[in-house]
Structure formats: C-alpha cells, structure tokens
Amino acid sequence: MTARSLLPLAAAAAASALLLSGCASSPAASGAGNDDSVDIALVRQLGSGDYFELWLAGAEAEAERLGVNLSVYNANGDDAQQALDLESAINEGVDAIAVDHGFTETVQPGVTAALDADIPVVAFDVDAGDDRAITIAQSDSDLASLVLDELVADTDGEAQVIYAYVAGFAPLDRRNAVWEDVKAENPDLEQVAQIGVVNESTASEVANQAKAALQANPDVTAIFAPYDEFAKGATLAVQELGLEDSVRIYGADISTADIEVITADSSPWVATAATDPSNVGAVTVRAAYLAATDADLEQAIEVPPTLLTQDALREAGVSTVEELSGAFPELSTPDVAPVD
C-alpha cells in the first residue's frame, strides 16, 4: 500500500472499492502463449481500486512485451484465498511467482514452499517471511519524506494534524516510521487524532472519521493521509465541512481519479508523493522474468517516488496517470530491473 504498499493499500475507494471481500479468484492468462515463454503467476491480495487496476495493467503490458505467460490470481482481500492461490501456482509448476501485497502469516508458508521447489518468488509490498524471496517496494520512506517535507514547509513545522493510518500493512508501516521521526524532529507538529480503516468502502468511512475528528479539533490545519484512499476520504470531509481554505491534505500514491480530485478548484489535497502504479507493475514482472531466467538481480529492489504538488499537476495540464510520465519523466524507471 505499497506498502503497497501496502502502497500504497470508495471515492482507490469514494468512487471505487479497495476490496471485494469473499470473491473467489480465478487465473486469467495473458502473454504470447508459446511453449518457449516464461510462465509467471501473479498472486494478488487486492485487485480493485484505481491503484491496483493500473498496477495490473502495467504488469500485463510488460508481460506481453516480454512474451511472458502471466496467470493472474486475485484474492480480492480474502487472505485464505491468497494462500490457496499460492498453492495453486506452485502446483502449476510456473517458472516464477510474483506476490502482490498480503500479510506475512498468509503468504509465508506458500512462499517457502515455492522456494523449496526451486520456484523463485518476487514479493511486492509484502514481507514474504523468507529471506530468499526477492523484494520489490516503492521507497515508502522516501515517499513519506517527500510529502512530509512539503507539510513541514507549508506549516513552518507548527500545526495540529490529523493522521490516517492502519497498522499491519507493510507500506503503511514504513510510512508511519517516517511520520514518527518527523514528529520527533518537529515538536510543534501535534497529532491530535488518528483515523483510518481498510475495507470495501475505505474512502467513505475515512471521510466519516475525518469529519468527526475535524469537528472535535477545530484548530487542525493539516491532514497527513499517506494512502490515496485515505486522502480522498479526508478531502470529502474537508469539503463537506467547508474547510477548504483552512485545512490542507498531504497524501500518497496517484491514480487518474486522484489527479481529478487534486487538481479540482479549491481542492484541499495539495500534495502527494507517488510512483506510477503501471511502472511498478512492469518492474515487478521484469524482476520475476529475470529471476525465472537466472539473470543477475538485486535481492531488494526499490522504485523511487516523485513529489507531485497540486500546482505542478495543474501547470502540466495532466488529467490522467497515462499522461504523468510525459510530464514527470522521472516516474518511468526502465533502469530498475532492466530487461532489454
């Protein structure tokens, strides 16, 4: 939420849902489909919401470019189903497995079983619980640092802040560690409330929580919401209370829906730090391909984020994620796990 983690982890949810609990997954194949192709299983905990849909689109496009047969398993937030999906991928005898989000206790048995069977595993925004797995993550510490530097600069390090956070999601936990450091370094930043929920209606429920927190703490001038579903919910709350002129929101992650919210007139969401989800999906598939073909590969791979302010997005005239890389070329990282 991415994290993954977690990323970077409704309206990516008030307009689209993060999870669809209880839905069984089924693999869908893409790629060249010839006998010489590399077979990769993508085992996902989450699949719905703008971020996760764009991530998958990037993964599938890269698989097609490389001639990879990509089987996609989507547990739709059902952790038990994700464990079963891992077992199914192992039984299929694929050349590599990519695990997208999840919890260590859910994925570790399957990850270890795969590695014991000489199937390499690439894990994105999840602690796979086995040091032999290759890890991929947005640099969540850099992501949080970028947007928190903006918050500190805008407030001169003095503000009452509402914080959105749910523990247990690897990317959110990494972002939380940075927030704790920033608070320690800026004692005049006072966290007056913590909100947050991750479920099938994340943004709408966070909106309700943020509204209550804002009403209880009328001197709040900033909300740190380091996940775009949280930031969307916070935006709804600020707008419903008519506080756009006094409260600023600092988020994380990016999607087309996020860009629409950030660049809208009088939007309180003034900055986000993000990677391009399509690019991260592509990096993950490249890493799995390299692992499957015994190529040299770093054990821990990080995709660097970029700060995207409201002013910069408006000036660039960007309205979709597909346009982001053209306006902000640093979001594209072909040099991370490169495949010619």
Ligand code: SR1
Contents of the next structure:
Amino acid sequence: MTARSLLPLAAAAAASALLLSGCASSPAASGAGNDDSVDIALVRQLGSGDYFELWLAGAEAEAERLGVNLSVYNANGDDAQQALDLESAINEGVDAIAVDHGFTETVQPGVTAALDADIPVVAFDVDAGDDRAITIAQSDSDLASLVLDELVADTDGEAQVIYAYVAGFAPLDRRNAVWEDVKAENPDLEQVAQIGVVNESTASEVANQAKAALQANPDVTAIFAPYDEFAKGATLAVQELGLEDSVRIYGADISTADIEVITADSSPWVATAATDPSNVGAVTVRAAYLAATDADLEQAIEVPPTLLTQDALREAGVSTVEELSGAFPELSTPDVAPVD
Ligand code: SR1
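Counterpart to the form predicted alone, namely the form predicted together with the named molecule:
What follows is the whole complex; the chain from before opens it.
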C-alpha cells in the first residue's frame, strides 16, 4: 500500500476523532450569512500562488453578489486535511460543496458522502470519483494546444525541450496528454529533462530545477511549463543564466505578476494560454449556487482559454489582470453557468 493510498484511511480516522470530540475546524466565512442565504462550502487543496489567490477573490466576489454564505477551507496542499475539510463541510449542513483541486483517492469518500446526503457537489480541476458531481475545467486540452502550437511554430518542430510537470493534478494530466501527442507528431521535438514540484514554493524550487536542467542540457531552446508558477520559475532560471536570446518559455495561466514577467524587456516567457482565474472562481460559485437551488446545470462545465502571446500583451498595453478582459473580452464568460 502506498503512502498516498493510506491517506483516506488516515483521513477517515481523523474525521471520526473530530466528530467524537465535537470539534469542528473553523473555515473562513464571507457573505450574507443569514437564514435565507444559500450556504456553500469551498474545499480547496491549495490556496497559495497567483492563480489560486485570484481564483478565490473571484469566488468571494461572486458569492457576495449572489448573497451566498461562503465557507472557505484551505488544506494548503495537505491531502488528509482536505478529506477532513470535506467531512466538516458535510457536518456544516451546507446547501452545496465546491471542491477545488485535490486527488480522487482523498476527495472521493467525502464527495460520495455529500452526494448521498443530498448535498450537490461541483468539482473544479479534480476527478471527484463520483459521476453525480458536476465537473468544471478550463478546457485543458485546448489550453495546452494553444500554447504548444506556438512552440511548434517557433521551433519548426525541432528542439530540445525541458518539460515541467507533476503527475496527479487533473489539469496538468490533461495538458500532459496533449504534450505526449505533440511529441509523437513532431519526432524532432526532444524532451531532454522533466522538472516540477507543486508546493508553497513552487516557483523558486522550479527555478532551481530549471537552472540545473539548462546547465546539463546546453542545447535546449524551449521550455514547456504549463502552470504559471512553473513558468515564473523557468523564467528566473533562464534570466539567471543569461539565456534570454536562446531559450523561449511556453506557459499557462495569467495574473498581474505574470503580465509583468511576460512583458518585461527580453523576457523569455513568450506565450501563455489562460482563462481569467477570478472568472473561473466566479463560475464555480455560480455552478454551486445553481446546484444548491435545483436550477438547470450542465454536468460538465468548460471555461475556454485564450492564447496570450508576449506580443499581444505588449500591444494591448495592459499591466494588470483586471485590465485584461477589456483587451481580451473572451476572458469574461457570464454565459457559463449564468445567474442573473
Ligand atoms: C497544480 S495545478 C495548477 C493548475 O491549476 C489550474 O488549472 C491552473 O490553470 C494551474 O495551471
């Protein structure tokens, strides 16, 4: 039995202890909080980094707009804690639960328990392991294709490439499937190293990994880093080694900090494919609200990504993520899980 496969057991034992002791964790709460409001629990596996912070800001703003009482649980990357948080959300007696990231083996028992208790579940970027859950994703296969088309065009399909990836995260796995296809279609694209870590210091740890991989592989001309913390780390490594003229970075996601990095003079991060994270947080809260109020809702909700090249961002003259949807209106998707 692997360490990860022990987690549900550990989580279940800890949850029982929690129930027996009468303790409950204290999630951060926002919203109306009165008896008439819809109560939604947001159960997150991760909370740090630009993407996750913007996502939460969008979720909280949408909850405020809808008068939703939103309880936010953040496991900070601790899978057993996320399983416990799901138990706490069920015990809270909320009207719907939104699960944000995580691993099937840790969230599935709680998701199934919630659904069995008639609490609807919406699952963003996680395979919840129960077909009754509503799923939300950013069309990861399109996201990866958009940016990999740029990589293939810029390199004529011939390059040594460093790849940043951590298996097990649903969006990264879906992007990885596209990368595998692209490599098969372009045999002269050679992946010479794989790097990646997901934790609270992702960017700085990936920077160290990318630096070592670049030093070991001096003919690398491209880095595929499909998560903004990966791309920021890779950018730092290229800059520290003075390789801006020879190595290009193809990333994912967007934030104000990312825009600054991408549009800086001689930045090697030349393209990203992204949704607006705050919009995706808002979509997730709307979906949970619709599920809680028995409204019509698609089973699988997709938020389409947009290609944002360095040239296009510079031309648009935007410097914050808030200004982005003015220049790229497709980043705003009020018609996805709409609530007037
Ligand atoms: C560790 S998973 C990181 C990804 O989750 C979201 O889908 C963002 O797009 C980010 O790239």
